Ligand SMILES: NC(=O)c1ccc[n+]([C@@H]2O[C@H](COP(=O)([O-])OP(=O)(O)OC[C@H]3O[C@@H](n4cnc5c(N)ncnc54)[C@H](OP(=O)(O)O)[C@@H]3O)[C@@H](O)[C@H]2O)c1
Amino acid sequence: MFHHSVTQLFPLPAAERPLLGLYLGHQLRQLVRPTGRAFVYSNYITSLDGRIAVPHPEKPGLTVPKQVANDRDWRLFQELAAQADVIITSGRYLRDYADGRAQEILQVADDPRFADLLAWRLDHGLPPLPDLAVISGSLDFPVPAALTEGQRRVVVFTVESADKTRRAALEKQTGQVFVAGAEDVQGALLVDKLTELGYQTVYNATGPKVLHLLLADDVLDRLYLTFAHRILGGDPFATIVDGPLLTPPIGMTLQALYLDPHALEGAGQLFTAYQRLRPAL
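Chain-only structure, as in the form predicted on its own:
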């Protein structure tokens, strides 16, 4: 399924690259920021008209469009997750996991196609699965026992206005609930605490609101975008960032560009990586 290669278009010179190992080759664990703060990265797949989600056909809320989701992009999502010390997620994910509607984000134990990523983590001295950092204002979620097996940590970040009873209950379960803002979780407080806890690489696997808080506090280092070569249309419009206008705008420089002509019944897709543009120290 993954045997077809992709064409590297940038940096030049152009060359054929295997899909397997493409993002592992970016060696994110070596990209330590000069400040010592953890390296934060995120990833989305979008249609050509900029949509990352459409209404779920069976329940409230939005979901990744099945018209753009594909195994080749999912392989690279897994390669990014495999390089993480901790994955940012949401209370909704834990609720869905507890109800049996969600599975592990890094699927090294559930899918034999990703067994090589488990070996990669073990070879690099990492535990089988990354820890989880859960962002939630309501704290309305359980912590399934399966997510804390083998000394795996589930760290919760909330706000000052969160329900104190619910916070105390979660602290008994996880031992680690941190306030990272008054009314909204602040990206800088979140990443500073994750750095203090010893995390080197932080993968954001949540939606556009969390990406906005990371961008607004200038703590996102790299953004991976897959452009699926399909146009969807429809309402509502959901794109990669949801929040107030970013002022000044966030500059991103292209780090890598690959053409994958084999996905989506020949329509193809582009794999891109962008680095946050920051002035030299």
The other form holds:
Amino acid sequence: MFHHSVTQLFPLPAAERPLLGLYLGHQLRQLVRPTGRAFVYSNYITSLDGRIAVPHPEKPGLTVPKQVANDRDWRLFQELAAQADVIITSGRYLRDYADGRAQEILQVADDPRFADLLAWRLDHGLPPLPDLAVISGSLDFPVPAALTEGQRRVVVFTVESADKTRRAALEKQTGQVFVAGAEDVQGALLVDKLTELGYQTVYNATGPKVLHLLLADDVLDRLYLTFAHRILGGDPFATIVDGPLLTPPIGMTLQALYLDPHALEGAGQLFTAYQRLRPAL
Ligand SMILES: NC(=O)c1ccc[n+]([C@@H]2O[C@H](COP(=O)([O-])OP(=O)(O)OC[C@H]3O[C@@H](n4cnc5c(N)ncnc54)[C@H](OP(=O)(O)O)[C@@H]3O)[C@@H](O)[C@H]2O)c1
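What does the same protein look like in the form predicted together with this ligand, given that the last one was the form predicted on its own?
Up next: the whole complex, starting with the chain shown before.
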């Protein structure tokens, strides 16, 4: 499992690198600034035609395309999640979790392939699982007991216009519901609050609307993109970002580029990391 290496194409010189440990080697926890905001990063797998989600084969709504999802990318997703203090998720994820189509985001407890990531977290003085920050305007989701077991904290970020009864119920269950915007959760308010709560590394595992609110307030520090070498077509679909034109556009510089020729029956994929350059980093 995961025997093959990948080829690092950037930075040069090109070199073979083991897949295992590739993103742990990015040492995201060390990029945290001593003062200032938490380090925020996100990750998507996309088809060559830009699809991160296509219609679910049996249920309403979209899902990550099975045609591009693969174990090698999933391993790197897990390595990113393992480095987080808190994972941003959404009302949509908790609804999917409740109807059985979503799983725990960091799978260190459920999947023996990721036992080393559990050991890595414990070695770094971290709890087994990152906390969860749930973004939702509707507040229309249950918080399953499985997600709040142990010392794990679930914090909810919502908007002023959210349903007051739902808000009170969630406050009772999770203890922490924050208003971070009038009609939309605002990225800067969200990340400032997460920083104030003591989180230093924040992994966004949600889709295009939440990525937009992070980009609109320029609080995303790093973007990981896997380009799966398949073209899917089809409609409807989701791409990495959804929302009004970003003005000015968000420029990101290439941090790392790897070719993985072994995935997807030889079609392969590119693993890329982009960094938002800021003077303080
Ligand atoms: N290929 C990949 O790597 C990848 C990665 C992530 C997601 N995806 C897929 O992409 C699709 C869409 O993902 P998603 O549903 O997580 O994405 P999303 O479009 O970012 O939105 C998720 C939820 O977040 C809440 N939300 C978003 N923006 C908000 C705002 N400004 N204020 C308050 N709440 C807000 C809403 O919750 P409420 O409805 O509760 O208000 C919304 O349903 C899914 O099929 C997912 O599986 C693919």
